[in-house]
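Next comes just one chain, in structure tokens: the form predicted alone.
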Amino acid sequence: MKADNQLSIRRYRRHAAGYDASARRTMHLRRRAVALLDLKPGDVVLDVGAGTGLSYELLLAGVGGQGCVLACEQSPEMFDLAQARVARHGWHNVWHANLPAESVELPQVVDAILFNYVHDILRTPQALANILRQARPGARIALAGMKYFPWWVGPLNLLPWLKNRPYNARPGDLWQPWNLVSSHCEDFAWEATQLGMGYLARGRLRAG
């Protein structure tokens, strides 16, 4: 496993127990990102870097009983909490694996992909290549995360760097966190959130 993955696992080990409580601050952005996927009953949707499974209920509401939620999460501690969530709710159409995005093999081709606050994955070409090859052409993609403020505000960018550092191995790569994904998409668009410190984006996977 790469050093960046190992560092990320160590960092999330410290945050797993309190993750759900801390994620409440951005829950409205998670809901908006899921809405951008325009899920339909019967869809297969992938939650990349699913953490504790906080998005599962939202995704299941979109795909219905005939659809399926797939997910991967490399942190053992976060994945254990996701497993407990699935067991607690008795969800039978969730498939998830305690594996990194670089190596996970999905049981089905996916119609939609959610990248919610998974900065390191978005900045790792091998992870993106593995995920995107398992999606159908035209698959809907939605992203949410943190970014730098415009360059002219200068010192204010210390704030997103500090907020990103406790969780991610690459906390400084925040100028255009979406640009590796967008290069594989058509109809890609993004908007700033959180007064410019965050973003939401969506697109459709280009054929080939």
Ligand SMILES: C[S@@+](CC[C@H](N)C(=O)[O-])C[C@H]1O[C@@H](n2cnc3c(N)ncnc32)[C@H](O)[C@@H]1O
The other form holds:
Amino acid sequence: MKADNQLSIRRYRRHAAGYDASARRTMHLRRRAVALLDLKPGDVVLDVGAGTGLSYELLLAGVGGQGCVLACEQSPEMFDLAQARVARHGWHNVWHANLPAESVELPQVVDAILFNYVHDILRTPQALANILRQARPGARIALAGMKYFPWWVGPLNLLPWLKNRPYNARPGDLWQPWNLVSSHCEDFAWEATQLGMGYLARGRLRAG
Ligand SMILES: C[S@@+](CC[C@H](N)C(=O)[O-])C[C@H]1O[C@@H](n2cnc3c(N)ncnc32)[C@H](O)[C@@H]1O
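Counterpart to the form predicted alone, namely the form predicted together with the ligand:
Once more the chain from above appears, this time first in line as the rest of the complex follows.
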């Protein structure tokens, strides 16, 4: 495993217990990101870097009883909480693994992919290649996360960098965090959120 993955795992060891409380303020963006997936009953949706499984309920509501939620999460502490969530709710159509996005092997081809606040994964070509090869052409993709304000705001950009630093192995690289994914997509579009410090984006996986 690479040094960046190890650093991230160490960081989420500290964040896991307080993660759900800290994620409450971005719940509205999570809902909007899931809505961008336009899930249909029976779909197979993948939650990449699923954390504590905070998106599972929304995703399950979209795919229904005939569909399935797949997920991968590399932090053992975050994954334990996701497992506890699944057990607590008795969800039977969630398959998830405590594995990095770089190497996870999914049990099914996916129709839709959620990248919610997973900056490190978005900036790792090996992780993206492994995930995208397991999706069908045309798969719907939604992303949400932090980005820099426009360049002319200058020093204000210290704020997103500082907010990102405790969580991500690569806190910089926030100009266009979606651009490795968008290079694999058609119909890609993004919009700024949080006064320009965040983004929501969606696209469809291009064939080939
Ligand atoms: C900010 S949290 C977001 C969690 C979840 N997506 C959510 O919306 O609540 C980022 C998550 O990505 C996970 N992560 C980072 N790099 C990863 C990788 N290479 N493979 C799998 N998970 C990774 C971290 O362990 C952490 O749980």
